[in-house]
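Single chain ahead, written as structure tokens, the form predicted alone.
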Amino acid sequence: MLAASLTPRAIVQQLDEYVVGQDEAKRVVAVAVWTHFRKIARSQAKQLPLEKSNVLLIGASGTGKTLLCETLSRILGVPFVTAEATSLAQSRFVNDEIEAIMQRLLDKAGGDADRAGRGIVFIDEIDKLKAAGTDLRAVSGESVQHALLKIMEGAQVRVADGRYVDTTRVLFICGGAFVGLEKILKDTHGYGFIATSNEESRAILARLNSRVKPTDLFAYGLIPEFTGRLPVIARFGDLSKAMLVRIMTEPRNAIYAQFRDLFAAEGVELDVAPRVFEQVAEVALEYKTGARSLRGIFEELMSPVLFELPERKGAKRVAFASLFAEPAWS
């Protein structure tokens, strides 16, 4: 049962503490999740079948899709597991892989099948299922889509220990970069001819032109039955340098806060100048992996200092003025 205090607005406010930007996507997902659990409650009260609205997240790698789902599961207090569609496609026995996913969900629920049946499953790289695998031992992407249909709608899945997990109430969130989808959108969307008289109308028109329709996903390579199981679509924008800087400094568990806490435990204040974060963000943009590379770059910056930290007796502060300059101890 979803707590009464967890309204869509409250969910977004909690997501804001950990996920930088992507405001529209957060609102779409918050509404979808709130609606999902309300539907569960109403269907049980009225003994009616549940019509699920699973979610599709579209955005480049490193834009926050997995982070949003992980944070969401913590907010809701439900079991959460991730899987990669490419792994499913590379398996000769895709149903065995699906059973393994549900087994992990059951494990995350502490063995409670009913709690597992209210969890969230995030399947990433779903866009990779549009093409057939080249490995003769693998199954085609279309075959994987068909295999996922049943559990996404609701089915009893038998796991390794012989028990069953009912996926009827499990929320499935799929994600993918969908490289090339923009071209399809440009070719198929044409609302620009509609006359608009004010800012509000133009804003609605912009939303219509940016909205991904089921037919766009068909053109991309997903089968109609599969897209029909993903009626809610949220798009993640690319991360700018400013957003990457915010990711390192603003969230409650930001990497800078983590390292400041680590240094403070040794009695040393860590001071990193704003320019350093900008330089780290610039390097990350060169890598073209979104926020994924931020931790690696920052850890590399900290590594030499951490090597010296235990032996710097009496040091009270270490300051970084540039990514490319030695830090100053005092």
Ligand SMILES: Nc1ncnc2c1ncn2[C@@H]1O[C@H](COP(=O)(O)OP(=O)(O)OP(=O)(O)O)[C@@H](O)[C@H]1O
The other form holds:
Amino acid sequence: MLAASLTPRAIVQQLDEYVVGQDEAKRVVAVAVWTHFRKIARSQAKQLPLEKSNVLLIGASGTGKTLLCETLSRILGVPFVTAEATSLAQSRFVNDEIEAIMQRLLDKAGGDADRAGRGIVFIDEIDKLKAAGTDLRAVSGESVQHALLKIMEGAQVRVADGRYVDTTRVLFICGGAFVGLEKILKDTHGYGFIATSNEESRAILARLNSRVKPTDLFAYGLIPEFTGRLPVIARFGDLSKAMLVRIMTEPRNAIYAQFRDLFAAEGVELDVAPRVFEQVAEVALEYKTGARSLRGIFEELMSPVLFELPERKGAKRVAFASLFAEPAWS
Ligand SMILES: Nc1ncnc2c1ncn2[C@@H]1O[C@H](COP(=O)(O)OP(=O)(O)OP(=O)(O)O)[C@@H](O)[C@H]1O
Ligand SMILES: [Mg+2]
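Provide the structure of the form predicted in complex with this ligand, given the form predicted alone shown above.
All chains and molecules follow, beginning with the one already shown.
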């Protein structure tokens, strides 16, 4: 069970240590998770069926969707597995794949079927199910959705060793980039006809207008039954330059901290000027892959000094002042 101290606020605070920004998504997910585990407890106490609220994460590539889910599962201490909807659609036997996912969940739970039944399954790339129908032998995106629906609703899934995992209490989180969603929202929304001058009701209207409706997701090939099982939607914003800089420097396991540690182990202090992080962020913005390209650019910057590091006996410090200047050893 979820520790009583893990309130939505506490969950958000812990997520903050690893995931930069995305405050709204963090809150939505924290509330959904807290509610989910509360509901499990209530439904058991009252012997009532569990009404699940599975979650859909929407946001561009590299904005932290997978990172948030992984961090979440660590915080909660529940078994967690990730799967990709596209690879389900590429397999010939989607049910075998689903069994394999539940088997992995069971493994993560140390073989405890009860614990596995209270885990989290993250299914990524849910927005790509429509385009996946190129291979004629592969199952269609729609039949993948039907198969997923079944386990999201709650089913006894038989895994390899002949045991069963009950998915009734498993929380499902789906993720996708949903490229072009903004345009669809603009075209289909408009509660503007409700005339109001009041500040507060205008704010509510703005929220309603930015809300993703199930029908908006039909354009991506999601069937109504499927979107209906994902009542909670959390949106991830695009990362700004300032956020990219924070991602490199602030989280507990930030890339800068990792490299400083690596250099420190060789007795050398690594010093990268703030300007350099801004330059790296600017290059990453050009690549349009969110935070995903930061590591590559940063490692490229480090590579020449890492090459020399073991030979620089007696060096105490290496400093980078600009992405386009030679580093200075001292
Ligand atoms: N908000 C963030 N805070 C900290 N790091 C981030 C954030 N967003 C992305 N990153 C970094 O970028 C990498 C890629 O992010 P992640 O895998 O979460 O992207 P994603 O949103 O799942 O993308 P995709 O849609 O392509 O799967 C992560 O490993 C992490 O290092
Ligand atoms: Mg991802």
